[in-house]
Amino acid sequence: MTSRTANMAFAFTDEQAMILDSAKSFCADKSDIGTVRSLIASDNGYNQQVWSEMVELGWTGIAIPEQYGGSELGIGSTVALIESMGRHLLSTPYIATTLASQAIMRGGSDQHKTHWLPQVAEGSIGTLALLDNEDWGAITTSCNLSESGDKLILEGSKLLVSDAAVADFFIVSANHNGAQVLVLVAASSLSPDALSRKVLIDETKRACTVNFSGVEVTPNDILPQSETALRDIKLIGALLIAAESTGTCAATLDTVVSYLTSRIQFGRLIGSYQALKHPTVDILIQMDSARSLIYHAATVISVQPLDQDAEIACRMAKAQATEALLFAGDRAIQFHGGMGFTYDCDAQLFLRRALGSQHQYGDAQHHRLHLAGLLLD
């Protein structure tokens, strides 16, 4: 059997350390649990002023080349930032926009990059519209591009489009001439009733069903390297959700430890009981494993099309991180007893995030199915 896991490179650069340092204090200051709860009832689910401050800090340009207004630190450098956002449940269009810009960088023409990447660095919001159903394992799409003179007409809808209500542009997967392509669609091209807001189990996030039927585009709006870009952004999406989940797992552990070391039952701190100690240690071990995997993936990923090492790393990170968070969220509910099942208990926020994150860009079972083929002869 040939080993596929020989490359276990891990590097935490000075730039990543600086980003993590800055992100820790920023996210803690801007997204305490009271703020998180207050934004649940808002239309967009995030504070526009906080987004503007993130843009001013240069975070939207971290992975964008300098020639397009970014700092060219690479997609791996966003992992430290997104982990901190996850730890404080700071929800913004950052992940969706980062993935949309990656699609343009990896699949777009020079014209696409010159027009859109500087706008992203300056705060424009993008998102991906990939799902025709709720199965991230689907490899086909029912959305079509039909010819009408020198124009192309989109037909079809997309489900669970993150931050669609605030997006300035969409990257849409569609069939064209027998191939699956990615099409760049400006939000201004959509009809007023194209967006239908959906309620997610993770109430800190926002998504819509988007009807693209009748939207006119040109052949120039198709990303020329669509196949490579589509494959890469699904893997990068898995990595970024894994980073966010790892951060949220740390927040869940903090909540668990705080409760176990303050709640007294039968004259003893409940944290003194082994039945609660051991699962808490299991949360820590699973979280640290996830953290190692997300930073390994951040190390091996690059601006080039993702190779097999990068694919393995992204899939391993997603499988481990989301299962770690799911276990932590479940234990947090159970340890809080009857109060844990109430809406007032913060533990439910973490479990909701776990349930939502688990299925984004493929669940653990999906990624392990692919890993079996990559790792085993």
Given for the second form:
Amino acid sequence: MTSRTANMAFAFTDEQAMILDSAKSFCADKSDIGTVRSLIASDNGYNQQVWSEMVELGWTGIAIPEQYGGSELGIGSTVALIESMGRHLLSTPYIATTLASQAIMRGGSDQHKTHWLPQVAEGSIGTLALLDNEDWGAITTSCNLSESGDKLILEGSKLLVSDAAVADFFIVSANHNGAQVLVLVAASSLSPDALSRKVLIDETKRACTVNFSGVEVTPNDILPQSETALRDIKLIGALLIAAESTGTCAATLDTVVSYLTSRIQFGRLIGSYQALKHPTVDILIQMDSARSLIYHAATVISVQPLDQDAEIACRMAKAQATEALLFAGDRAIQFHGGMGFTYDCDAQLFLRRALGSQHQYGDAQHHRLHLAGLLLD
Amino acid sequence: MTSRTANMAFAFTDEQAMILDSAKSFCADKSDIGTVRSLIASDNGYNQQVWSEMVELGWTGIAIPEQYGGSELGIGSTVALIESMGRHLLSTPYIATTLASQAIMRGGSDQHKTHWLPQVAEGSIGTLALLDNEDWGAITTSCNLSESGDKLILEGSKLLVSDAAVADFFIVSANHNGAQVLVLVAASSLSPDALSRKVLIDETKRACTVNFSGVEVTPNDILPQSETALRDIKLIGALLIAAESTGTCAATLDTVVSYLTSRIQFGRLIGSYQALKHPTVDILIQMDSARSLIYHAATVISVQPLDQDAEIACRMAKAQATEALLFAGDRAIQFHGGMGFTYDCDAQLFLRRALGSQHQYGDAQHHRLHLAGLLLD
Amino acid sequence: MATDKDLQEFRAEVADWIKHNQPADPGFLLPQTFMEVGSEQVLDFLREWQHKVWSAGYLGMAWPEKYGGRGLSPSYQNIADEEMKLARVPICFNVIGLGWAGPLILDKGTDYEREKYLKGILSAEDIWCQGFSEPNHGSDLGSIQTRAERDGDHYLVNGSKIWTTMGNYAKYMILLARTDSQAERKYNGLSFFLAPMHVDGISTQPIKKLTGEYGFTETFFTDARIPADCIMGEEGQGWRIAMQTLQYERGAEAGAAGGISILSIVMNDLLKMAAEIEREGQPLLKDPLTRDNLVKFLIEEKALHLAEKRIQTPALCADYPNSLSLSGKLRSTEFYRRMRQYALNLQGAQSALYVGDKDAVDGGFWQRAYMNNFSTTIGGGTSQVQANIVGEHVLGLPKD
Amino acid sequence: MATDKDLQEFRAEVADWIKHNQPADPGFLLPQTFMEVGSEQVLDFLREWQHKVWSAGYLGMAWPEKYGGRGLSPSYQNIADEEMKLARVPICFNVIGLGWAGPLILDKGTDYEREKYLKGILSAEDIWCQGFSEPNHGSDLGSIQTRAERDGDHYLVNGSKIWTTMGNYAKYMILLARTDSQAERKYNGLSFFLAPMHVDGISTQPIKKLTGEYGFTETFFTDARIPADCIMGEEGQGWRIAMQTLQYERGAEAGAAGGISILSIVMNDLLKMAAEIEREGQPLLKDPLTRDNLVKFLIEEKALHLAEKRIQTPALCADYPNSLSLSGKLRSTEFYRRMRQYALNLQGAQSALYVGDKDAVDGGFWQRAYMNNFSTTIGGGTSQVQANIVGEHVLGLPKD
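Having looked at the form predicted on its own, could you now put up the form predicted together with the partner chain?
What follows is the entire complex, opening with the chain shown before.
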């Protein structure tokens, strides 16, 4: 906290600035609000063509080492990109895939990396399957891997698996020989009725319950560095959701400001009322804090196992971004008055995103609990 | 919480209404703000003449049974009275004495009652000496009573003993034979240097650290029903401080409203700005809640050992009143602008009262902790 | 006067009736408030239920017998309402009729109007809706633009209304329209109508709510011919009558007609929900932060309940006699907003699920409840407007 | 250019100097900010300390050598400031001189003015005060009533100023007064003076603060004769120069003159305080609610620190380029208000004690700090005015 360490607050390279600019215009172009709404009715929640263009732009390879076909700019560089996606509610399997590939990079064998990372860079879709019940804070899992000859059989289901319906592979947490491991499961090995699509409050997203029971894997499918990888992908997951939420918070703020500067009530632009003006300033301030924290986390995160500074930064970012967006979404409905109560008003999209994201990879209270252990003891 | 039990929300007799009216005008008459400020410089913090008139009016006997010279209107009836005192920052040993006499009524022997209660009704001053360190939540004490022949010797000091300098007797908590008891100590048995006056943030109040070491008592000075009495006087203490705080909160609100309706800035009465108007409404709402809760507690409290409803009511009252006054006091300074920053502005009196009262008989968090046990388990 | 014993017996009677008559789960989503009646199926179900409650004698208990009521003390209706709330029976959904139009007609209407309208309100034969708000004018009723021009024995109405609950199902509307656009004070040009909805020139357009449900319409008037005798009072008295009507709102809930039972979630429901949930590998109810938050809400809920009772003891409200009544909407609607939002947080990851998902906690009840709650912090004067009202009319602070 | 190594060596040098020169506890209460210099005793102590810091070369490091500075890069001053803050040395108290008048004179003054005033500011020989605010006009500088009328080679000044920090000790005042009461726009009638305080017709009246301390005065002008050459710039430019002056405020803290070290309490101090305290019979730092609250503050503090750095990377501030700078005062002063208030809660029963009590936690440091903090949420534009500024100038929301 003192000036002695504050020097590494932010690093922002020209390369990153370029990515950010390109992300901003791409997301704005491809994801106007009409497009977002029309994709709600679609099966997979995203436009395949847009996804192909993102792959084309190299975004799926940003965090992947050059030797595996990526551009090796680091996971931190995806933060600005994901923030832009959040800002335009551009939902694709990008976050899920990035996290799945991080799991392989951080926990996988050379063989895993060689096989999967180039595919990801070229557009294959992966996702994490970690959650057993409503509790992101649980440290155990009810999924098991049991021996059957030289095979292993998975037993159990995972909840809220993002973009499961389009995933080519899954990273699944399960118990094996008394430890929790991550195991790679190809979509092709799932049974036909393994997926059941969930009805999400955030209609721009997709997730399934995935039943892995009976899926056969081999010991080679277990990531050798599962323990570190599991810990790190949860933290990185928190950061990426924080980045996306911060983008959505900015969109929420824009929408509120635009209404407050155009709507007249009792003969005055409603933004002139301090009862609306000052809470809108609070949204700005909360968003600014979230943004400082996500960019700082993006700076201190690395390809190595995350150190304590990175853990603190990721947890702070999620704790702040989650609460900022929920506050903004709630106020956005309220400040739009009757309009805010309609499905046609974009405020509901933001509020639903807030509600859908608040617990993903742990809610604010969860992260503060762990921060307390890191900062107070 | 259902309608089935809500019938006993409030009882308010004509007698109580009369007391309330008389209290209102008495406190307003005797304790204008100039008087309050002039008493800050005095040794004991109150006017002996005013105290005598209060005794004359029978206030010190309100909660005392008729057989001991009181009017037996119950401790609940003191709530409205104390609220009025809080409203006019009329500080006398009334709360301390009421609590000390409650300890005797609830825990004392017939002999204790016969000896002390009539004296209290006639103006004798008592006070509680319960606190060993900064923690009102502590359930142990470091004060001890040890045998010495047929006498008992007290060992230890008590913190923040209200109105100790004028007290005729003390109710002291101490360990005796493995249990915590309350013991009656006459002021006359203290050593000459037993009292050291504390510098309080609330300059309208007086308290001392009292060193009881070496004080001789007899087994007869121990209250036979100490356990119940100790539990109950802490709860009643919480309620009375809540009542006083609620009165002060009302005074704070009055002061804020009066400034907001007279001060002009940028060409407008400042109360027309929603940034001041709406938080002032919050003060009102918080005060109203506190007031509902204190009057409800006053209704359900009885001369019997307090039941669970009474405990819940007292704790809720203190939790709410404490936070309401601190919020009000803090905002009062802020909303008075530069004036609020001066000693001459009454806002500081209210804020200091808030700071002085927040922990007395347990702060909001303390009471919520115990409420959780009562309401959630 | 009903004795305590009478009322106690009556309470047992109602509870017993409910036990034997509570309808089975219809297999489709029932509305949480009267503002989510979005299909004929739901409408028919609720109409049948309200009719049943009324037939059993538990609706309109304090209304005169000749208008379908029972002429009893309001205490009876209060008790019936309480028991129905506790048992979570479906709502008596004809709320604008029961709570606004009915009390108004009882209070200020002519005998003809009472005869014509009241029984249909209770029996649910005649659904009522409300036409005050207009597009682009939100809380500011003074700006009403819908015109009603006298044309022989009719008024020709032109304009549009918004947030018309059940506009597409209603037979009558309490309508506020401008009969004099030259009036010196804009409030003086308004008139109040008990207007039929089934006439030419009135059309409705359902509005989809943020929850994805329906229940409101926008209502369009194009040379709609409303009989002149549908005016209530006289031309130019509309504003006064409308203000009068808004006053019944609280009364309605407190049992003037009874059984309206708008969405009532109390802390007990939340505690029940929380009992099953885990957090950090432990039961949620063992988590110290959750406990502290729950107790904060319990204290606030207790204070809200107590306020209702304290209003009845004026000596305890001497400081600001109108404080508790004028702040009531603000206090309770904002409490529920925060409490329902918090309920979602308590659900953990499952809070991301929604109505229609089989794993959603209580079928998505809380998700809907939180989002629908905005109708109460926005409709009938936003919380921000309410705060102004309290500041100005209770504390005497200057207007903006 | 100073290399990292240079700066690192310099940091060690300063730390070492502080270790050997940090004054002993004087036995009386030292001020937390320059706004609590309430006695000659305190004044003399601080004057001596600032002189010592300056003599050692650690004040005014970035000011030109000929005016008493060292002509070095501001990085040096930043480091010296940081080390002094960390070591909790007394403040360099001549803040209006160091932070406002000095930078202004350096930037916009004449050579004569620089020669005359700057060294005395650094050496603490000449104390400066500020005369902008007036009684009854609070945040609204446009309403300034104090008049300065030209009378030969003097101005005759009449009126009064309030919140003059060290008005009773200052040798000079930066004074804003009205030279033209007919000006079309009220801001155009103001002029800016570097006014001597030790002239006939100026008297001061100390103001007691809510903490019980002194430090401010009200300042009265009765035909006070201020030499005409004390005007800065020209008649009518006062408003522009005053606005310019207010801009230095942040710069000053960031090291323009250096060593000002206004009250700085960081979360570490609070954690240190909390380590000794018990709650519910347990160490406070084991209490889950306290832990959660402390972490909330730590996150907020981190975000505040990061904001200072993010301002320096414009690409990360593209949305609202002036957001972090314009909201800085609001964010930090309100953070400290809440944090300091919470610090009192953490103290438990001992929070009721005050400065002067031997048992008060840290001598009542936190009590004073919380109450004194209101000078920052009120002075220089209240938090409410700041929120308006951010809303209007960052978000483009309409004026009230």
